[in-house]
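In structure tokens, one chain follows: the form predicted on its own.
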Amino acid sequence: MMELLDPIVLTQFAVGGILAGALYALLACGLNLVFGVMKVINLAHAELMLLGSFLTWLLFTTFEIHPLVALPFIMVVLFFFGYGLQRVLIERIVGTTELSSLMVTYGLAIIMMNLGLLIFSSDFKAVPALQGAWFLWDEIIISIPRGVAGIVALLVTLSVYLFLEKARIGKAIRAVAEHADVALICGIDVVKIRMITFGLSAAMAGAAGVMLSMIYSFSPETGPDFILKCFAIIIIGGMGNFAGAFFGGLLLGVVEAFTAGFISTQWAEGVAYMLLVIILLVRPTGLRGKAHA
């Protein structure tokens, strides 16, 4: 016990929960976006991110393209892939039911899984782009696969936070987020915007893929496990807050990290679901949502 307190060790679980962390925030933040934009509940989510996985997949065996020359190319592609999708499907369910939303959603996903299944089978792929360690003040040991994608994965969150914060298109999207019939009234194209939100929650979705290719095994039954993570993570964050999924995601892979450290792989997997509770009972709207009236 007393060799799990030492600082090298703690500080090695803190940065191994930190860089998992950060790519939970990925993925959860495009999903917390689309709910914020659109009260759309997507359980569709994780299947764009295993498309970007199969992508990068693709591209890799096929023509030796590494992933992180891969990812600009496979965010652009699960834009236009998610524009078209609010264009053609979501946007007919705005302004309907969460019910709703989750019913479309969940079919959505059924029917990429079972198409990803009927491609590439139900095999498990990976990506071995990335090898070795990198070692900091030589005895915290840090995988490169694992660092990379979590370095990429929180410059890419931020460059999406900085985007809707500073760029004119961002902050339209907020004011769609805040008040929809009144970005309606001052000019802003409502359904351009939505149509836009989504393609960005799927581009973040397609990088949080690339990433996942180079660390894990992946197969298209993959998504479940990732999908009840985000829902956690935006539900202890806040449901809507983009900055509360960051946070969230990052706590989740912090927790985990330390969970795994002092008690068990096991009760990692579950530990969640248990800081979702803990969460809940201390503050109902998460950590950083607001109540409503």
Given for the second form:
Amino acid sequence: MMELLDPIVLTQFAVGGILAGALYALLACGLNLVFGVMKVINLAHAELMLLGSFLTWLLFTTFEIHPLVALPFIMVVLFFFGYGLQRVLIERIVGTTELSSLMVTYGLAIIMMNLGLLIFSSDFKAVPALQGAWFLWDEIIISIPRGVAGIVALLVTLSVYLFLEKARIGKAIRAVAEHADVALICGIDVVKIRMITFGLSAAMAGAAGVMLSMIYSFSPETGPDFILKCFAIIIIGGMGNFAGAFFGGLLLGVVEAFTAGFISTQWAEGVAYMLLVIILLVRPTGLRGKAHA
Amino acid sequence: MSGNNSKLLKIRALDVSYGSVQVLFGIDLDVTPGEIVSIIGPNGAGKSTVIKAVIGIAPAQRGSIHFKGREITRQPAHEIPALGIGYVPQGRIVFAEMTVTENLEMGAFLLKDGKRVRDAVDRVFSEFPRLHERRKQNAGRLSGGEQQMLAIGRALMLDPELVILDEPSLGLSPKYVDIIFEKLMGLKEQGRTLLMVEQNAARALSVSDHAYALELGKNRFSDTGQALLNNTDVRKMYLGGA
Ligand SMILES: Nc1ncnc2c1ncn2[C@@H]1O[C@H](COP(=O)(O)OP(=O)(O)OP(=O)(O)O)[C@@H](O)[C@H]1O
Ligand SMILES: [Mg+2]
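Switch over from the form predicted on its own to the form predicted in complex with the partner chain, please.
First the chain shown before, then all remaining chains and molecules of the complex.
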């Protein structure tokens, strides 16, 4: 037990946790973006991520394209996939009950998962494009794939955040999230903004999928674990709140890393839900949620 | 004055239903350039629905709406601002989690040129110095009166000919009611045309060139503001007294 309290070990856990949490943050921010703008919980979000993972795997194994080179291309593909999906499917459930949006996106998740099983089988895949480790101050070890994945995830999330804060379209997305009716009479084509929003969310999921493929093995059935954790994160961080999902994701990564280090990796898998219960007991609206959201 | 082209806005025989419930029955309404026109009536009379039909967020089943001689009856709402119509929603709805400046920018969303947007923001700030003072704050932190100014400022961003306001003085302190009515007179002096819905019927009639009194989704009275103010029936039914 004593060596666990060594500052080096604690820093090791913290750094590992933040890097892993960055991936959760990227995924959860995308999920929360769609929820914030159209009040739809996209249960197929993790399947969009896996679409990114499988595209990475295909490009890597057939054309030897490095995942980091494939990243922008995959994000563009996922953007247009999401954009089209919003147009033909999701737009129909905007403004309906939350139950019908859950059923439609759950159906979408099942279809995507089964298509994945048909095409790729249930075998696990991996994309071992990066290897090795960095050493910080000679003592803290960061595996290069995890380090790169975490940093890229942070950069993508930050870019989307800046886009929402500063860009003309980004501001319009925030306006639609608050009052679609008023945005409409400001001349904002709300339907188109929702397509862009879903595209952006899918591109974020795709980027998460590229990063995932470099650090974990995955199969078409990997989705449910991730979507449940993302759920926990956005509830912890506050539904619809971008910054909340970001910090919620990092928090989960760190708590998982410490749980794995101090207790066991089995416990780490369940800690998201314990964290959820604890935070909701203390603050029923989530860390950054509003009292009457 | 009776020629078609002398009307900025012309509504004829307008029917609107929400689902199977019809709320407007054959509404006629004219707005002449440069005038202030008010719609008064009790709660639920359909006042908001008339202007929502004009700006395309309530569905017109029958009848027609013309703006500057051009039919806009079923024009999508997001195409309305480009025509020269600004709208201030009931309940002074602002984007609470966006700054004052960002709220104004949304009013000029159609302008893609950042320079022109900034010029428009500056023009509104010069008209509403109070908004300039609070430009970096989130709109949710403003007082009710300030939010109403912001909602008006946002509607002015594209320099509209016609400004449509839904209950601009509702829920404001008497001081802000005065300020808002002064602003409305100022807009008229700038040559803008105003169509407004007001609960404060006496106040609205006193500044209006024309007014329409609705009852249960139908036209009940229409005349000059002054004539309606002196009409005993109107006084009894809409002004709560003799
Ligand atoms: N979106 C809607 N769906 C269904 N019914 C509606 C909707 N909006 C308004 N109504 C109904 O239509 C009728 C007219 O409403 P409207 O808002 O136009 O009245 P109003 O004269 O503006 O009233 P208020 O003074 O309360 O603002 C009311 O009976 C109202 O309940
Ligand atoms: Mg109303």
